[in-house]
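In structure tokens, the next block holds one chain alone, the form predicted on its own.
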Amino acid sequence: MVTNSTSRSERDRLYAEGRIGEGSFVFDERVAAVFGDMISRSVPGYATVLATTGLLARRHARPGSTLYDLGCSLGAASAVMAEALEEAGACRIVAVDNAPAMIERAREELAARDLAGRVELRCADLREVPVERASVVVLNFTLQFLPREERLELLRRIRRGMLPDGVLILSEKIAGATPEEERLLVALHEEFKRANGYSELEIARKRSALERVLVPEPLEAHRRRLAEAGFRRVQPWFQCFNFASLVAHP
């Protein structure tokens, strides 16, 4: 059983209780209230991705630079970076999300961890936020919600705003490289969710809602796009079923 030890989230019962209709997945107040529990029980390795984000921030952050958490949801990556950098010099941490409910909940989560003054929260479209003097940029399960045709330009803009020794952390739900691989990854992911207490109805309802807004791609597609965006070194460092994380260096 996966637990979430950092978030004060409610238990996710949205798709069991019919509190979400037949439409697309939306990051509204209902999702914000349960998101910490939802992502911990739905994304294998999520705690590892967060912990490693803190380690990478400590390694790459530079005094006077800015660390960006783009698509920050409840600010979990921002929080681990802030805690990791208590003695790393003066860095700004900017957390961006376009969902007001998520930003408000992130504000509460950061305050509960005594980090309210360490993170600048912005309710904005991440495609319109300037990236400047960035030593660390985090895109944790964010790019997958953007239209495919807009992903390369976002990565190019991030690359242009990064310091030479900075790092981009890109974590995504991925698609299998072949139909057979895709079927296996999906089956393993659904077994993971069953083991974490989700029913068949919840799994089916959420899958249907996410299919309208979340478009995953194979890992190799992400590697090629990062190279095309100007990142000279791209290293996948984590994968569990159909979730993966890469580090990219300008």
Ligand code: GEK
Second form
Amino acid sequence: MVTNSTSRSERDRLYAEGRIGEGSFVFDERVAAVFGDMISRSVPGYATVLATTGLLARRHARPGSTLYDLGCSLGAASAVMAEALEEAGACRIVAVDNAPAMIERAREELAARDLAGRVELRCADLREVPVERASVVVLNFTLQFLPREERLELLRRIRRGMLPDGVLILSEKIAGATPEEERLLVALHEEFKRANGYSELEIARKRSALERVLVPEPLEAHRRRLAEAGFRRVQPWFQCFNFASLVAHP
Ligand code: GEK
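Please give the other form, namely the form predicted together with the named molecule, since only the form predicted on its own has been shown so far.
Everything in the complex follows now, all chains and molecules, and the chain you saw is the first one.
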């Protein structure tokens, strides 16, 4: 149903082999090695979110500004942004992840795409990275891993570091607004994973591994929080099942 977004990734068999236990998902070498395959078979619309990140980067990047990819994993969004920008070198692209295994693999992915010199990779906690003169900030499927009580402060800090015509791209796994909605979204997502070759056992094991590690919230909670953080215009532009993406302007 979907193709692998990164040709260098191995096939994700972590849950088939029972290598990750309950509530214990971590971004280590085993996950990094299969991540390209895992994300494209697990996140509906991932390719669309990436391609649109490139379009938005082209629209909002300004010479002398910085584009941030926070929670960059293998650097897919940074690579797309670097390729989308017409004047190479006019802006900085800073990609941050606190998992050393991800940063190591991101370095290889960027080199394979001839983009090593275009993206500054930083192995750091994104909560400690200053955001300055930002024209584009990408938080693709990352906010969901931060403790809920820290999300507002991070968004406030990002907003303060953005240029007036900049854009924040926030993509997240979301929860349904009601129990019925949640049931339908989860059922459709599980169908999607089955169609992409995941077994019942793999689906169940992954659900359990992500328990309390990935905490999704309803779309409305994101909209409210972005407004509270000072973003003046917030617009959801994509949703497929329980995955959504919003753009927010300071
Ligand atoms: C993509 N954006 O391909 N500081 C830095 N990195 C963090 C932190 C933190 N506090 N917490 C989690 N991460 C990517 C996909 S994956 C989404 C993002 C997923 C990192 C973590 O190490 C991982 O690489 C990434 O955020 C989340 O579009 O696995 O569902």
